[in-house]
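First, one chain by itself: the form predicted alone, in structure tokens.
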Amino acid sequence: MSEVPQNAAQKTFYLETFGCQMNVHDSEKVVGTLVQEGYRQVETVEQADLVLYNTCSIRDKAEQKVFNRLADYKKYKKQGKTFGVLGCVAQQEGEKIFERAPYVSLVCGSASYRNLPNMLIQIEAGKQRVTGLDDRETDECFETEFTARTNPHRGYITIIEGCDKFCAYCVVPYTRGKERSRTSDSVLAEARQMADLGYTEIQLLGQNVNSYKDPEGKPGARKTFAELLAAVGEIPGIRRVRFTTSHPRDFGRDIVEAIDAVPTLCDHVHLPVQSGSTRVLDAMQRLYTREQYLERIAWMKAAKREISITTDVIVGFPGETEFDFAATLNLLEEVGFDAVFAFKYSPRPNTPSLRMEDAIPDDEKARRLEVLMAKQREIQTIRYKKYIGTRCEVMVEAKNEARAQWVGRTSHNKTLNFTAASKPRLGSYAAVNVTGSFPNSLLGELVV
């Protein structure tokens, strides 16, 4: 829980976060805005006065996750609570969702939370619906003034809103606006001073990441996404350098290269495919083939360290055959993820998706999802066998007290549990003997 003034306690707020690292990233900051403005955060909806949802709207299932947890919480209007909309569904849906949910009084985009403050302060003069949708063509709010950090020991800094790539099936570019990139100066500004308060592991954040343009500068002295890794890496008091989410075709061998050269860059890539056929990648609109993703998969195959790489698979899209589809099963074996994040297709307001034909039937895609994590569980269970007899370092995140065990994660972003003889402190960096493994975590003994 974030630090509160005194004067705050009559003020209360609940505040939960859907989707993605971003999201969790942009709560941070309103959690910061909240605070500086006298409210104190608390865990339950019970206990607030007002109800915040931060919104994902990438997956239906998401989104009908937030208007379902409105809806069982009709009854604490009569007391007096007030409820607001965060996000990407807010900014999708603007005004209709009063029509929806008629309880809610605020609703806003993720580029207005710095001008949270003054919608709060018309909400208590009796204001009972109250808007701050984004100017996504102009508004380029990386960070708000009071930004909240509530992971003491990894911070992360967003370098790059918006997207400009248009995948069929995708609602990004229409609730986040266009691709705006930070300077290069304010990003290692940023970071510096997170390390200088102690913070040892930095995540950079972009819907596309690696798309990162650095605005200013003369041409010769703009970083580009590699070179900004790497001089955040090579920042004093960092240990560990993350980024999420990397585009593929924007995905470059100098991104490689730097993960090589950087001891502190994690040696792990998230690089999403969404599908094994270069047929429906063409028809998801994802700018490139299978073999151009496969060449970027043989750069880290070839990186002097071991990289981790995980991905992003959507099943059922329109037109997917089981010839496609069984292309997407081959891509899993011939890569080796590490993890793979998969999902149904759903379709998505305002999507070139929504016009397609020959929607899969909803029970016949889950079919393929099911076939899909079976297949990726049996590769990942031999993945992860392999680290049995290796020491690897984690960070100590937590404490597992009902398995008396710690919680560390690797450089290679695998969650490694493990028993140790004495108290480890948390957000120190410890080397583990690894014991045993399961498909999606690793078993180990604090080397003492």
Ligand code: 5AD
Second form
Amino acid sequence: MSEVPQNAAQKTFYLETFGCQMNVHDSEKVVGTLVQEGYRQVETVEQADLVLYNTCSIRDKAEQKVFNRLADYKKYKKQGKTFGVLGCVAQQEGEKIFERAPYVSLVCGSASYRNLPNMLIQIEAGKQRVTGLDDRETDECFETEFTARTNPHRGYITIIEGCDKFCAYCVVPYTRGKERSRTSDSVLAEARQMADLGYTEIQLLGQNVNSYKDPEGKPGARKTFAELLAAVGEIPGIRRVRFTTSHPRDFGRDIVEAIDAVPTLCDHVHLPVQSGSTRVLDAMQRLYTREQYLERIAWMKAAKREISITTDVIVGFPGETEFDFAATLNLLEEVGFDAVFAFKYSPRPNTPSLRMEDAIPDDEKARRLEVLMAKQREIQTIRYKKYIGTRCEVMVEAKNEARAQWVGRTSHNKTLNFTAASKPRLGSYAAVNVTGSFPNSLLGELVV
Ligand code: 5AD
Ligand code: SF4
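With the form predicted alone already on screen, would you show the form predicted in complex with 5'-deoxyadenosine (5AD)?
Below: every chain and molecule of the assembly, starting with the one above.
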């Protein structure tokens, strides 16, 4: 991992990551930056001089995780370890973290990671409390040439940070700041560099990739998101390109056209709907109606390749009636999603919905969540069964030793566990005959 030679006196750090893919990728950049600063990454808190948590605050449960961790490790502070909180909880709670967990020395939001080396110098010089909160003035993305990617075959590239949509329930605009796109030239340069290093799959990341706006170049030459997607897909050596997350308001037909035109673009779109009721969508400030969402689904269903569609749903938003909830269930039937990530509404600091009336009691939220997941399980059972008897190409991702199976991922983003007479190489692409199905995965045999 580190190119810096190891020695006993070398400073060590432990980093644990919570939350979304943006956070996972931020952590890869933080690791690269720290290694460049002479630190060595270790696997346990016990071994580390510096203990960092990259945190998520999307729901209350996610936020509590970091405080539980910090409480667990309080005893280590006496041993001289330094604790730091990074990411969305850091940005949201700011200096309040020092009050709640006085043994924390570093609080740094994602918009300030550029300043991390400087902050570490201050800590090493003995400063007790260092903060990096909100660096929106510089209006830049956190990019570093030292990204320490954890997987040698597929990797993330950030194309846009922040979010300007301000959905009524969401902390992201407050924790990650306003939208900043990277130039298409720098995205493509990084993608080419990754292809040269042997990466074959690239996932373009952003809170809302569809509102990507190329900040440089002559107006006519600036790439739209769909053009950028296609350009990454045309880089020699790249076999799969994915992107997440999309917002239905900004999701254009040109993306479906790009998927049709460029075979390396994966036939999978994650398009969060949140609710099937236009009334609730309006209260959520989602800026689209049920009908407009279904129009986008119709574009995808008319594509030349079958596009797998997945979504996010929130149940129990304030004021959500039985009738609204039934509309969401009905939408699941109508679309036929390949996966649904469903959540109970969680009131978040700073968000407009925090003060909305007609809160849904927690047990009712839990009931709706259960009903929704049972319905989606039925839908997926039928959808996954259809693959039996077909042949899929997978990227070989891991071996499950306990089950003596290999784990692959299809272009549709489905997990396909398979047996193989000869040992496939991790990161290679293989043809697999599908022989069985479950609601969340497929089963198969490697084609010899
Ligand atoms: N409560 C519950 N779920 C939320 N999400 C975002 N904010 C909240 C909240 N306050 C969900 C949305 C989003 C996903 C990443 O998390 O479904 O798409
Ligand atoms: Fe969590 Fe949202 Fe921050 Fe990702 S951007 S870590 S989902 S709060």
